[in-house]
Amino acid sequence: MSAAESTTAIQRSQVDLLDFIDWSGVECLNQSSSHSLSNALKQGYREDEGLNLESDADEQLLIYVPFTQVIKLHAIVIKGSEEEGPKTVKLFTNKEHMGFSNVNDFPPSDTAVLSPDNLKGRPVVLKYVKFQNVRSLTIFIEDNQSDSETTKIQMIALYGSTVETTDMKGLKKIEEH
C-alpha cells in the first residue's frame, strides 16, 4: 500500500461508530421534515440511495451528534450528488447548544472541501490530534457543489474508535494494615 493509499483508508482499528451515537440527543438544524437525518445516519436508511437528508429554508445543515463514551474520530464519509452534495464541512468537538447565529464564533477542530470523491464515499481523513475525546460532534454544513438553495445528503459515516477508559466503580479502596 503505498503513502497515499493509507492516508485516505480507514485504518482497521477503525469502526463505524454508530453504535455508539445516543440517538436521544441527535439533533439537526434546518432539515426538511420529509427528508430528515436519520435518512442520512441510521443503518438501513442511509445505505438506501432512494433516502437523504435534506436543508429546508436554505442551503445550510447544523447537525449536532452525542455519543454515550469519549470517542476517537478518525475519518468521516459525506456521501451525495455531485449538483446538491454538501462542499464546505466544518467539523466542531465538544460543542453543545450551536446554532447558525454562533456557529462561526467558534474555530472549528477540523473543515473539509468535499470533492466528488468524496461524494461517491471516499473518506475525509480529519486531523486526529483534533479528535482525540470526543464526547459530541458538531457538522457545519456551509454550502453545497452548486450553490443552489438545497442540500441533499445521501449518507453520513463516522469512524474512529472508543476511548479506554477506567470504571472507577470498579476500583477497591486499598486497606491498610
The other form holds:
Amino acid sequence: MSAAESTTAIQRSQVDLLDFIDWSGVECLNQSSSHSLSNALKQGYREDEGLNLESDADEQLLIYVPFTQVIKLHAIVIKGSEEEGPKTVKLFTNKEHMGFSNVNDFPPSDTAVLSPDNLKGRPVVLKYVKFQNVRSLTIFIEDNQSDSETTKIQMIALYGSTVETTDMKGLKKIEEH
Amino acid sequence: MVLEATMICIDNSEWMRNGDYSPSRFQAQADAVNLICGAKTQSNPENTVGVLTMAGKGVRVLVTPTSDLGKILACMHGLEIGGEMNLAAGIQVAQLALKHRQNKKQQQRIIVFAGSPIKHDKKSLEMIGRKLKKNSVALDIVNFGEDDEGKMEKLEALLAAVNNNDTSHIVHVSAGPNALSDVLMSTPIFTGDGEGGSGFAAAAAAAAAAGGVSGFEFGVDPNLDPELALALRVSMEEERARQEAAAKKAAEEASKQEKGGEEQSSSQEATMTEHASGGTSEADNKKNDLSDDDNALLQQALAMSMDEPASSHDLQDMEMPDVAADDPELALALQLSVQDSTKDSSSQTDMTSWGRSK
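Form predicted in complex with its partner chain structure, per the form predicted on its own context:
The complete assembly is shown below, putting the previous chain first.
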C-alpha cells in the first residue's frame, strides 16, 4: 500500500525536476573522472545501466545541485547496485560550497537510509515541509550498502514542483526605442 | 587562464643554508616563489596566491591567498632559517587556507618546496594525498636540496595519491649551475598545464637570454624592435644575393675582364648610374651620354657590376682616383651616385615598406 501511495504521489502534480537543474553550477566532490555525475543525472545517461557515477578516493560523495528557480522537493529516486549502492544519504538545502569537513557542522534537512527496494527505483518520500523553498540541494552520500571501497550510483532523479518564480536567465533586456 | 587559488609552502629549515644552489638554497627558493607568483597573477588577474612556511617554530601562514603581488614579495623579506620542516602539517594548513578562500569558484592548488629530508612515512603521506584528491586540491611538488633514500619514493607516492587527471606535477631539481627558477620555468608548474603563464615564461626566458649572450641575429631582439631586425635581415639577404650572383658570373667574366680600362670606367659609370637611379638629373644626363655606347656595352656593364666583389666593393668604397682626375664632371657624378648608393641600402629597406618605385 505504501508502494502504491508513493507512486501516486509521484504522479500527483509532481514533475521530474530535471529541467530545472542549473547545469553550469552542478558539482560533485570525490567523483571518479571516468564515471562522473552526468552519468547519474542527465537524461539518457541515467537510464543506461552501464553508466554509473562512481566515487574516487573513498566511498563518500558530495553532490551539489543548484536550480534555475525555487522548487519544492517531494521525493527522490536513487538507483544503484545492491552492494555498492549508497546507504546513508543526507540532504541539505540552500547551502553552497559545502565540503566533506563541514557536512557534520549542521543538521541535514533530511536523512534517508536506502533499502534495496529504494535502490531498485522506489522513491524515497521526503519531509515535504522542510523542502518548501529550495534553491540548491546538496546530497551527501556517507557510506554504501556493503562498506566497499567505492560507491556506485546508476541514477538520481528528483521529483517535486516549482514555485512560481522568475527564471532570471530567461529575462531579456527590452530594447529602448 | 584557469581561475586558481594557490598556496605556496616554503621550506625554511636549517638545510636551506646550504649553498649548492646559487646563491643559497633559500634564496633560490625565494626567487622561484617570486616568479611563480608573477606567473599566476599574470595568467589570470583574479588568481590569488598565498605563502606559508613549514619549518621554524611551526607552520606559519605569512599571507593568505591574495592577488596583491606586492604583499607577497614583502612577506618574503626577513624570513628566518631554522628548525625542521613539517610537510604533513604544512600541506594540511595550506588546504585549510584554501578552503577559506574568498572566491569559491577558484580551483585549489598547493605548491610545495621539499628541500629537506622527509620524516613522515609513505602511508601517512598517501592518506594526505587522498584527502587532497577528495577535496579536489591539486598538488605540485618541487623536489630539490637534500636527497636521502626514500625521499623521492615518498614524494612520488604522494603525487600518485593526489593526482587526478594530470593536474598535479612533481619536478626534481638537482644542484648545479642552473638556477632553480630557470629550471622551473620550463615545467608545467610554471606554464600552468600548457597555457596561460607560458607568455610570461617566454618573456622571462627572452629577458634572461638577452641579459646573457644575445641569442638573436644581429644582436637585436625581434620582440623589442621588429622593424630594425627586419631591416637588418633584408639588407643581409640582399648582400648575400649580390655576392652569390657575383660568384656565378665570375667564370663568365674571365674574358670580359681583358677589355680596355676606359670602357671599364665608363661601364662602371653606367653601373653607378644603375645603382643611383633615385632619379637625380645627373644620373639621367649620364645615361644620355652613354646611349651611343649601345645596349651591348650596357649589358657588359651590368655583367661587370655583378662581377668581382672587389669592383662592387670599390663602388661602395668610392675609390676612383684615376677616373676622377680625368673628368671633373664624372667625379661629381661619381660622388653623387656613391652618396646615393650608400643611401640605397637603407632606402631599399624603406622601399619595401613605403613602396617607392624606382
